[in-house]
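Only one chain is shown below, in structure tokens, and it's the form predicted alone.
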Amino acid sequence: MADHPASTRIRTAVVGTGGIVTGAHLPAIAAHLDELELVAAVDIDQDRLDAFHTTATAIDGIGPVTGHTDLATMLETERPQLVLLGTPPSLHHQQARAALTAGAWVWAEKPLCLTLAEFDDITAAEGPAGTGPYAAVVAQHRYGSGTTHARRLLTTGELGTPRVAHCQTTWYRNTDYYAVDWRGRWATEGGGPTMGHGIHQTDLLLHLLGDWTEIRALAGRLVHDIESEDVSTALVRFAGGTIATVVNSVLSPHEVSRIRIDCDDATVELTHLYGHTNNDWTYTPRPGIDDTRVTNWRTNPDDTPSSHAAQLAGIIHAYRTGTRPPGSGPDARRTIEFNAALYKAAFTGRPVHAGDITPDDPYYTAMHGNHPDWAPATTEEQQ
């Protein structure tokens, strides 16, 4: 991108200064200092805020970063143009709305919000089409040259028609993980591995295959004493006819993130854990395929790993051009709707179709849909 003088760089602020911001957002900002000026950070913990300031200002090109313990004060005094949210999921809804109302674009960690109702409320606070501000969600697995290459091959039909797919997020989390009070709770995390872990791979599957039309699902609390599920599985039909399985788990000692798509002419597979490079993608041709086609599938002229920095480049471009950024609007809503439908299908035992969950549906305002076996117990019920 073009190098901009300090006066025209995008005034950027981070909200939350914990591990995800320090470990992922800060390096992404540092990779784009020709475009971004980090002006402020917000955290209710002053010690954590001070530690972030020390870490950030040690990076060449990042000057003094003003610390705030209150978001509203930061928005009023610093007037950021881009706000990065790295706070717990339950805070994203109101923080995103506040930033949008102040005129700032938003890029939030997953999930952007906890329900379809919250998503629609966030987008209602966005600016007019063609100008913004807009709110986007971190979906870094979509970015990187491996994904770009695979999506092009799939959407152009080079691999043949996609027939069967598998999406797997099988990770392991112990009881110490759920000792953090906001985890495993509907009101603060929005769900279990379906929302908090598998959402990245699910989003990538939708990015590669397009619109889903029908979901049948199961979910269970098999090990952990939490409100939400610790495992879910789904059968999914896509608009193009592809039938897929989706598995989300925090009970799996052998941790892996995987997508496999079987097309008429080849199987494309991605196997990784938290991020991928070109080497994590494989293409297996069916018998009889010309070697030249196989070579083209396996040859990627670019070599960019998936990362926050890769997606942030797209956010910056959208800001500069006044266009809706990747991972926002209907594109991002499709993933939230998918998860709401998965929960509804699992808890009701009935198939759910795209568009079924309307504002009068209980699964529109809560992922548990107030189902008696899954909704959190009231104070009266606990006594």
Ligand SMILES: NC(=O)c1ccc[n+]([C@@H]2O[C@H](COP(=O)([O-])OP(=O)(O)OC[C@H]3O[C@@H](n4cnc5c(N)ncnc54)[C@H](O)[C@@H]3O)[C@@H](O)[C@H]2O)c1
Second form
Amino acid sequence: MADHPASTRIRTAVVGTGGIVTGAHLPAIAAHLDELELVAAVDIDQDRLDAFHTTATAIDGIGPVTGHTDLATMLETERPQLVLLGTPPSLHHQQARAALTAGAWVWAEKPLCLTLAEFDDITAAEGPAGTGPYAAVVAQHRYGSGTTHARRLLTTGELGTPRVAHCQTTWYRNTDYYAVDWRGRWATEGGGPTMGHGIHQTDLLLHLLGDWTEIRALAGRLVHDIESEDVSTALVRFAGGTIATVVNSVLSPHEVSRIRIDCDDATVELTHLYGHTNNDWTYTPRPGIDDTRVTNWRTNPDDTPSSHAAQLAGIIHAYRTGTRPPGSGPDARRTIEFNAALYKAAFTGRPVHAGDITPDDPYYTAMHGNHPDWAPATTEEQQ
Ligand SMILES: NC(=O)c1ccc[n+]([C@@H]2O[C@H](COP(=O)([O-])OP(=O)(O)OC[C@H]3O[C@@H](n4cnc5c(N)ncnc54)[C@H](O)[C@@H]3O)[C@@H](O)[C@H]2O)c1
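Now the other one: the form predicted in complex with the named molecule, given that the block above is the form predicted alone.
Time for the whole complex; same chain goes first.
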């Protein structure tokens, strides 16, 4: 409680007290209790709300947390300044809008929303530049010292020009996983591993390499009886000239999350599963590189793991300074646009360029783009 007395701590609420809020948001809040005061929790399921209350209030420094089963009531009675959303994906759009309209900043779980149209509608509800409120998306793999270090080496040219990259999310999900009603459906999850799983790695790839310009892709529904894909692959060209491959799968018994970037002077690789530390990053020099340079690449003075807590520090800083937070605005839109373009390229069999998907494009309002092989057959099925 060092820096701020209770009265100046940021009044924080969580919405959806399930797996991710209890397992990741709560520890992140607990790591920032000098800045945050957890005042309220919302869930439509009273049992989950009660379980969350028990877990939260057992943490030293977290006082009573008022439980609510209705978001609008919570916003009106608790007047939170920061709202963390951990509800199923289809709810994020309207819940983010409601919180922004009530004057609260929003940090929503991935995906922030299901379409580019929803994304633009959320940002339209943000406050003015310089004050906010703003809406940001959880992208915890972008944070932590390993990413910061690698990005600095890449963007300063220390590793030479990035030429070839691989981005791999090869995970395994069984039929029980898809028994949860909101999963595997366009209207509720927004897509398959492209939107729900690989989004962490592709977002990190874009964070490291910058703007993408062109995508060609394939998608398949190979194993699971779901509406969306269970595997997608893409070929991507970046503005800086790098050519990359992307694989998003939930069919892969040997699970791994991987990024590899071959630059003129070195290959940088990240290999992990659900989060990384410095040790998960390696740097391999090309022959002839001076030892001192290699030692500097491999020496990272800080060791902060990627985590919700690491990103939340940036959200708090942005709130305190009234600046756009990391993981919001054009930066977050680029990742959603990447996914929309990947689906469009896969389903139409044609390359898609950045900026192609405008509001009159069917892939602007639905990731399936109303494609007859991929969109639910009737409007009723989309509910
Ligand atoms: N960042 C990550 O690494 C990561 C990992 C897992 C899940 N997620 C994301 O977190 C979100 C939630 O996933 P989860 O696995 O925690 O799901 P979950 O089902 O465990 O939790 C969702 C909770 O939301 C509640 N809820 C449903 N409708 C609600 C409403 N209208 N108002 C308030 N609460 C409501 C449910 O009762 C449930 O408690 C998803 O967007 C998912 O993609 C992110």
